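Next up is one chain by itself, shown in structure tokens, the form predicted on its own.
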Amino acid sequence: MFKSNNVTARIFQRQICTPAPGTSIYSARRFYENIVPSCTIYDVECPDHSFRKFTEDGLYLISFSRNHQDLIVYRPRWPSFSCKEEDCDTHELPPKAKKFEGFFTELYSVSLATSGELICKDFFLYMENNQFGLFATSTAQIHDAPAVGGAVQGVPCVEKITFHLLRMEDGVVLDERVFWSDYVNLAHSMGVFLYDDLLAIVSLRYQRIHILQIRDSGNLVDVRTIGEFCREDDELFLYSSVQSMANPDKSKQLHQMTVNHAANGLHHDRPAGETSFLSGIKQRLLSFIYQGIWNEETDQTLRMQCLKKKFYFHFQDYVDLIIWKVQFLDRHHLLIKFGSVDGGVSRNADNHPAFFAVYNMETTEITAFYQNSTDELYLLFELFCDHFHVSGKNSLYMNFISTHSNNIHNLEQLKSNKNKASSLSQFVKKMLSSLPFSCQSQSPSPYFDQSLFRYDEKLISATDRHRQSTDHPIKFISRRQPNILKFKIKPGPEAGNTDTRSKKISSFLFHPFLPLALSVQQTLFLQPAVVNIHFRR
């Protein structure tokens, strides 16, 4: 649409020519080619605090002390200040604007970890169209708990995990949610997933995907539990029928108990009972996997033969599966990836094979099933990756991020991976391990649009993760204009580290829409953190 480089003669374009239909916000974003953090404070004097994130919307920066014991929000604004020259760029910034309180206000201090417990820095979910935060507080892991009650064993134990939900405009806390003696894998919240009002929440240690709602007036209900049974009225039916088969005169007593059980809810923090039946999730998956063996041979001889080679053969590997990660698809559609207990609770599950399931909450049935090296599964993720990439329809800016199913260039450095890797079945394995993606685990920030820029991604990403930190200036190129350098985001300190032994890790910090940004930059031990504020001036 652009022919010019020129800001003035892009706003006077955009007035006389229509975008093409559909592509008005993309066009509109190619200004931010013009609007570019040029400017760097480095080293800002700022509160020594865990920066987390900026809330989609822009309108929130999240902070933690660095005891893990309070929540600190602050509200983004733009630093102003009075200057008697008439060229103002040419001068260097007052004092008071190179201070952390010229770009951010602190609104509120709230402390939210008690009786031993710590706030989950990693995590943190927004909930954009009430302004919600949910945030966690969890005791220390015991890794050698005993697998008592159903639970698994191998998987830690965490006494007590605590779910805060916030109203962001005040900090009150509107509601909880307490985990009593499970483990739920808050690191970058991959054990939880929020789609519009829903949240899943996957309890590892019991193996049971919790499904609440987040109401309007901030209350957390739930909705179902998925696992032990899938269905509400399992347990009921169950139980009425072992004990109606053992005592048929207590039977209609029975029954009216397991209603009152029933109608107090879900019992989410109550251990499983033991049990020699394998779980609803389980019976369904294994059901799946039978049928869809069944019905690749139409010969009966060669249907055994097909069933004692692919099932039985393999069916205690199937029995051994646990539910490691979970995202929603839709309202009413799962992705579930199962895989081994060691893989489950390891930090690095790479090498260990892996299943995806996707599961209808509503029918209770599995609709699909793929190996972790399906190169159907692959396909699907290459051609429709914005699928897994779930956003709300209140999330405006989420909807933006580059992928490379809506970006020529993505797909281009995508296919050039493949060409370049060895083992075809390894590529894919190692690009179907990022799924299910973790909820809200990438910026919006239009400076990481790959059709606007270039950068290297070993160095920088969209992608929430900590980097290694580098003392060289990691530059943003214009996509465009393959030669002109837009800006540069320079963290740790302006004259470059002089401690070389000790390693050095970066985060960065992008506002969702303004040409704001923090680089924060620490090492492995417990020292002050270097901040720097990139905007432009």
Given for the second form:
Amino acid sequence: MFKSNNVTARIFQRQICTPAPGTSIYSARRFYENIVPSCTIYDVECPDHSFRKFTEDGLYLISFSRNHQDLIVYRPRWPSFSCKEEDCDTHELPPKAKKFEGFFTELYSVSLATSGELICKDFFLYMENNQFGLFATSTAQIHDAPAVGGAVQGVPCVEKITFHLLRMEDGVVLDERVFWSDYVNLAHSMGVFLYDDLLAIVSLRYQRIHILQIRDSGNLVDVRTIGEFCREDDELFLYSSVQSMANPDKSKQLHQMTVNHAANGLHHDRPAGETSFLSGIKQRLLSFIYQGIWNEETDQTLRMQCLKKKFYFHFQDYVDLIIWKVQFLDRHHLLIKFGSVDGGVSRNADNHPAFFAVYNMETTEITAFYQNSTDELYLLFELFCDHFHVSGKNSLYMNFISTHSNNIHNLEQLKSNKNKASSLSQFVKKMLSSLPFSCQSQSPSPYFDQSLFRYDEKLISATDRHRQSTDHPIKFISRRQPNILKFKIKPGPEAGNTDTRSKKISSFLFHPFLPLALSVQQTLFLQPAVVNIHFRR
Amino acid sequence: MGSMLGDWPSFDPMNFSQLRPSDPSSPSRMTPVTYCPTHDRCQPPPNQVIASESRNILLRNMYKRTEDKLRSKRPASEILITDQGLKHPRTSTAESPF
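Okay, that one was the form predicted on its own. Can I see the form predicted together with its partner chain too?
Next comes the full complex, this chain leading.
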């Protein structure tokens, strides 16, 4: 669209040319080639907090205190200072402008964790249209907890996990949801998925998916719980059938038990081992698999052989599958990843078999079922990756993150990795291991747009993870003007690190639309982090 | 959704009332809501209403694959290739007048 690389010429051209239909955001983004965060303030003096991320609308910077008890929220702003002399551009920034407070104003500090609890500083979800933030606090993990009340053996237990919903404007806690003696994978928000106003929380320990709705008033409302039961009235139906059983004593006993549990206020009130029913979702899954295998053959004998080989032989393995992770595909469909118990809690689940199922919450049917090495699912992933990265309809910037389905450079990289892979099924497994995606885990900053800039993905990328730090600056090279370096991001002190022995990790926080970024370099020991501010002067 | 130019004075009060932004991210670019056929082999049915499919393409594909599997015993890879080769007449596709 733009003929020249000069920013003034581009502005003039923008006045008279309309972009092609549907490309107005991409055309506007080209201006980011001209406005880059090339100036760095090294080792800025800032409060010793763990800076987590910028919210997707760029209004807040979330950070947690070092003792994991408090939340501190800043508002990003631009430094302003005046220079009395004529040629100001060549001057160094005045010392007042080089401070952290010049870029960020503290809005408030809220104590979220009570004694015995710690804030999970890897967990933060933001609801853009209402400016609500979701945080989590938890008590310490109990290993080798006994599997009571329907819990899965082998999954750790946390005595109390609390989700706090805050109004980000003023830090008021609007609602809380507590999970007792449960386990939700809070690291990098993996066990929770936010889509629009729907929240899916996976209780690994009790194998339930809690669907909650965040109302505009700030209340967390239960919508449904998928696991033992699929439909809202399944539980009622089951208990009413149990109570009308032939043996009056037994039904009285069970009735007494349900009354006791109801009095305790527990939701999971069926004692373990009392019933031999598989959970609702497991039944749906097994019947779907059975039907699929049944329909493969028309001949009755071949059909039975097929079933024996593919279904009954693996029956116990299918029954032992547990839900690992969940994401929304739209308001009614969930993508659920199933696997073995060992894989669910280990950090590296690559060697464990995994399966994906698409579940329709309204009809309570399984729509599709794939193993993690199937080409079919990989083909869908390659073609329609954007539809796995669901973002709410209100979130503008999150829809423009570069993926291999919307960006030719990502696709070329993917294809070259595929050709270089020694085994296609290993490659497919590796690609599919990123599914289901964790929500809000990628930065919408245009500086990560692969059509604008080329950068080393091992050192920095849109995904907010800690990376190994290097002393060399990370280069962002223009795509359209090959080999022209646009800007560099260098974490750590300006002169480099004197101590080369200790391992350092860096994390990068990019503002969603301003040319402003923070790089935080820390060692693995409790030394204060080195924070640099990268901005456009 | 109200039209941005719907209330401006004009010679004919019905002018501009049918305009809608064709691209939600740039609301100043308006196109008429009617769609014209790009060929004259057949006329479009009268009073046809074109709306976008509520289910996204990924879920549509998954449902279609499952339905095909439950209906027939064709292997999955064959279904994939056939899908991409065939052109289905869909009422949910909007044809641009330009």
